[in-house]
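Here's a solo chain for you in structure tokens, the form predicted on its own.
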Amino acid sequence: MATEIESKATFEAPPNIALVKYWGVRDPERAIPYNSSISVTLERLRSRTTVRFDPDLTEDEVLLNGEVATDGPRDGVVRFLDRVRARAGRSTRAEVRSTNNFPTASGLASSASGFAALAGAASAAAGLRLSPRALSQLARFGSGSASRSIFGGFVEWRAGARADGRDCYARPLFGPEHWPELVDLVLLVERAPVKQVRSADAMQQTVRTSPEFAGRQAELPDRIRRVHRALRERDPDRLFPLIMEECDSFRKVCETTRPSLDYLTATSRTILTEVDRLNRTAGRPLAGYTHDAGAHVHVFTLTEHLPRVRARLARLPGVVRSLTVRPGPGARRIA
């Protein structure tokens, strides 16, 4: 058993935006998704998490963005710490301090970056020395998407086929430098609601009730291959329509869930319509939209088209801020 002494580590981890989504797990206990997924790790946006194991603490203390966490958010962190403690063979309680430099619980993958940072900080502070693959496998128990935030650039989370989940892990496909001309215009919309139902719960409701779920699963292997190829060949004419097709498929299963999961606002939907109109006017795909379980919208384009795309979208009524980000590095220890 590890010596029960104070130990501390700090990690930073980025959010990622999925170009091919996962939505639903076939084994909740092992956090194994129904399908593989592909994402882009985003630069500049970060969760920073410090974990300090302290033998003088009688219970875990969790601060998220400067506020004491309670109920579900706290419970999720404590369960994750329990998993790390069991693996490290120790029982010390911990102080966790985590901050994001971007909006939380609004569809910008704060749970992915937060649990990736927690996985790194907690395992290091507990004395575990995990490989990046093992760290991605650990992170998914906090948030499935967190497995992808361990790596930079373009990342695939492999669902695997084994019942024990050993072949379920994220892996880098291409580094951040692979496609430097690709940019993500993130459009933050007003009155973006904070999610009332955790994605982990919402997606299982989709699995149980959406009549579109099985059809989506049948489509995904081919779509994943096509997205992978478009990324490999840096082909925007293929990629942008594909990620919109995928986003529409994801939204359809959400909206046909009972009760319906509608994450978008009127502004979000206007953005999607304007991207379609922009592409039709240009006679070619200048941009491609996607979103996760939230109201903010990611619009991918190339550097050469960014001024035109931003002028069209960033001034729409209801868009309160736009961020321009590129593929960036993965999680790292900073202290």
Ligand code: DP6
The other form holds:
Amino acid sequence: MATEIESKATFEAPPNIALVKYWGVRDPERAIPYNSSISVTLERLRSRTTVRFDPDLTEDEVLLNGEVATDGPRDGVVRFLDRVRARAGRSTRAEVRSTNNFPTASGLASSASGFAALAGAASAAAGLRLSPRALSQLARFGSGSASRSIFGGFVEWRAGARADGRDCYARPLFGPEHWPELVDLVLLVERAPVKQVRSADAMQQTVRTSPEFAGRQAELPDRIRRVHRALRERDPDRLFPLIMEECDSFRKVCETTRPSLDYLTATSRTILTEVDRLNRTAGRPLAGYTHDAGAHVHVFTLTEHLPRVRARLARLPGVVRSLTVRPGPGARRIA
Ligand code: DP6
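Having seen the form predicted on its own, the form predicted in complex with the named molecule:
What follows is the entire complex, opening with the chain shown before.
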């Protein structure tokens, strides 16, 4: 048993947006997904999390954005701390303080940045010295997409083939500097509905009930290869249509889930249509849309097209704010 002294660490971690989506857990015990996924880590946005193990505490105290967390959000953090404690051979309770510099549960993937930061801070404070890969393997037990937020730039979370999950981890494909012209225009839409069903539950409903799930799985290995290649070659003509194809496939399995999962608002749908129209008018793909389990839309484009794309989309009725975000660095310890 490690000596029960106070110990503390702070990590910052960014959210990420998936270009190829994780949606479906093959092995819930080991948090192994059905398919590999690819994402872009986003600059400027971040969760900052401090974990302090304190022998005087009788239970874990969790503060999220300055408020005491209860129920589901607290339980998720406590379960995660239990996993870290078991691994470190400690039993000390902890105080966790986490803040986001963007709205929580807004579809901006606060669970990815939050659990990536928690994985880093909790493991460091508990005295575990984990490699980035091992950290990605730990983070996925909090939230699958958190495994990818450990790394900056363009990241693949490999589902792996082993039953024990040892080859299931995230790895950087290309650093944030790989494609400096690529930008993500994030369009925040009005009254984005707060998520009713947790992604973890929603995706398992899809696995159980969507008649489209098996077909999607069959397409994914090839799509992963094509997205990887388009990124390697910095090829917008391939990348933009591909991410829209993938986003449409993700939306189709959601919509055909029983009960149906509909994350978009009328404004989100208008944005998708406008991106299609813009590309058709230009005669080539100037932009590509994607969205997660939320109503905000991410539109990828190149710096040279950004003024045109923004002029077309940012002032649509129902769009309340737009942010221009580039690929950024991964999680890091700051104290
Ligand atoms: C649509 O990683 O948030 O954003 O593991 O339940 O926390 P949990 O799910 P989460 O789901 C992400 C779903 C997605 C696609 C993706 O990010 O790959």
